[in-house]
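Here you get one chain, nothing else, as structure tokens; it is the form predicted on its own.
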Amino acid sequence: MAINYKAELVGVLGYPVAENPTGVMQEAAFAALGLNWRYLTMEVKPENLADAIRGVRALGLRGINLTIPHKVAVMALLDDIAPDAKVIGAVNTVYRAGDRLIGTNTDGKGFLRGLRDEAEIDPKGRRVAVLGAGGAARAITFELAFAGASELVVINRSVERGQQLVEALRQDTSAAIEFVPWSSTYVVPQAIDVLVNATSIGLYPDVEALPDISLDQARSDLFVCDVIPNPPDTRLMQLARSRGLRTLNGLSMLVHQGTIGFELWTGQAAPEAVMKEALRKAFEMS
């Protein structure tokens, strides 16, 4: 057999981007499957972006993450990107085919991927109502609508933003659309069957921060789920068990928005069990 030394390479771009962890799922997922394939953590500037975008061509990257601010900027720098992420208008993954980059959006497939397998839930028919309008919000509800959600809420503090969210789903899509301003403590209603933070509210170190809502009118089946992974048990997941509903949390989202651009990268099934594990350790360390 021939040596080879030559170590297959992808990564991600951000600023700042220290504290991602996508690297130790996908460095364990190698390693699991005996693939000498590296993941890089790259801090790169915005007006960087379009010299490392020629540097992951000059390279040979295999494939990027892209993660703050670069989500939206780096679409004009592909050469194709996948029709839902354009209608979603972000990119979090690229992958190489041939000499050609792909952009698509793996967070909210890894959402509703975490949803169907872990919790057994198929968000067709369901009312969903999601907090937060931003690149999480916006992934997560253009997925569930293409899913059959009947209804999507969305819960913003910015009334702008939100609205610009809600009229681009109306566009696009053919669930019922509602925007609900958060200015005070909202009251999950007893139709809504899922809620979702996608919000950054009860993220590391702030993790004793609790978004402003009230569970007391919800029904007795709402199911509840948070986009954080760090902590995994945040303030919300506690509240909704101390309620007895059931939950799903961030650490879902990102192991399986994860798996999926393993598998765009190497063509191989992704240890899902593996990378899930390598997180929680990682994250009990922070």
Ligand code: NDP
Given for the second form:
Amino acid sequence: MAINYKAELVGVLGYPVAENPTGVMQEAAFAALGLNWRYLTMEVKPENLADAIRGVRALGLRGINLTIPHKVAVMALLDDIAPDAKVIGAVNTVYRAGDRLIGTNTDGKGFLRGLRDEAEIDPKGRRVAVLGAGGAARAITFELAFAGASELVVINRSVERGQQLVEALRQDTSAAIEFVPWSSTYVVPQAIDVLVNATSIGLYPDVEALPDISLDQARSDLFVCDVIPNPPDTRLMQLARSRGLRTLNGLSMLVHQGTIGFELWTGQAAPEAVMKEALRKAFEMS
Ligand code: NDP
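Same protein, the form predicted in complex with the ligand this time rather than the form predicted on its own?
The next block holds the full complex; its first chain is the one shown before.
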């Protein structure tokens, strides 16, 4: 066999980025499949993003992830943007098509893959309530609407942000959309099939925080999801379980957005179990 010492490079650009765990799962996946690939966690200040993208091109990186604060700014620096990432208004994954850098958004797709594959729930025809209207909520609600969810309720503290998301959803999707300002306890109605916490409530180190909701009127087969990856077992997950409800934690979304990226970059099926275990261990140690 011909000798080939050349490593293929991918990575994440963010600022700050030191606590971003994505590299742990991607490196574990490369090792498991015996691929000579490296995932680099790179700190890039906003004013250096354009230079960094030139560097991505010059060094021939096979792809990148973008995290805070680059998900929107990167869009002007790429050769093309996938239609759904355009509508969502943010790019978290870039892959290469020849010399062209193509931006896409795998956050909502990762959530959906977890919902379908792990929870075995098809969003088609479902009524979903989503807490939050930030980047994660935006990606999740659009993908749910594209996947045929019949009704979406957006619950958000900031009325302006909530209404902006609701207007964008009404404009670009055919789901029935409702906005509920989150000014007091949100009582999850019986009609809701799936509840998603897409806020940052419960994220480490604020692990005791619980979204201000009541499950008293919720149906007994309500499915409860959280986007918080660290810790995966949030107070919300615990509350739902104590009511006998089924749950899906934020580790699922994180792993699946990573598996989609891995597949786009390498063209190979991602070793999902290896990636999830690597992340779980990393969070245990943090
Ligand atoms: P943003 O800052 O864009 O949005 C945060 C959202 O949380 C807003 O809707 C905000 O409401 C709401 N919020 C925050 N604190 C409170 C509070 N105390 N009470 C009520 N609402 C609150 O963040 P992102 O959307 O980018 O990220 C949200 C979470 O999703 C993060 O914890 C992140 O770790 C997680 N995430 C997980 C991923 C995964 O793969 N598992 C992927 C991407 C994100 P308001 O508008 O009123 O400020």
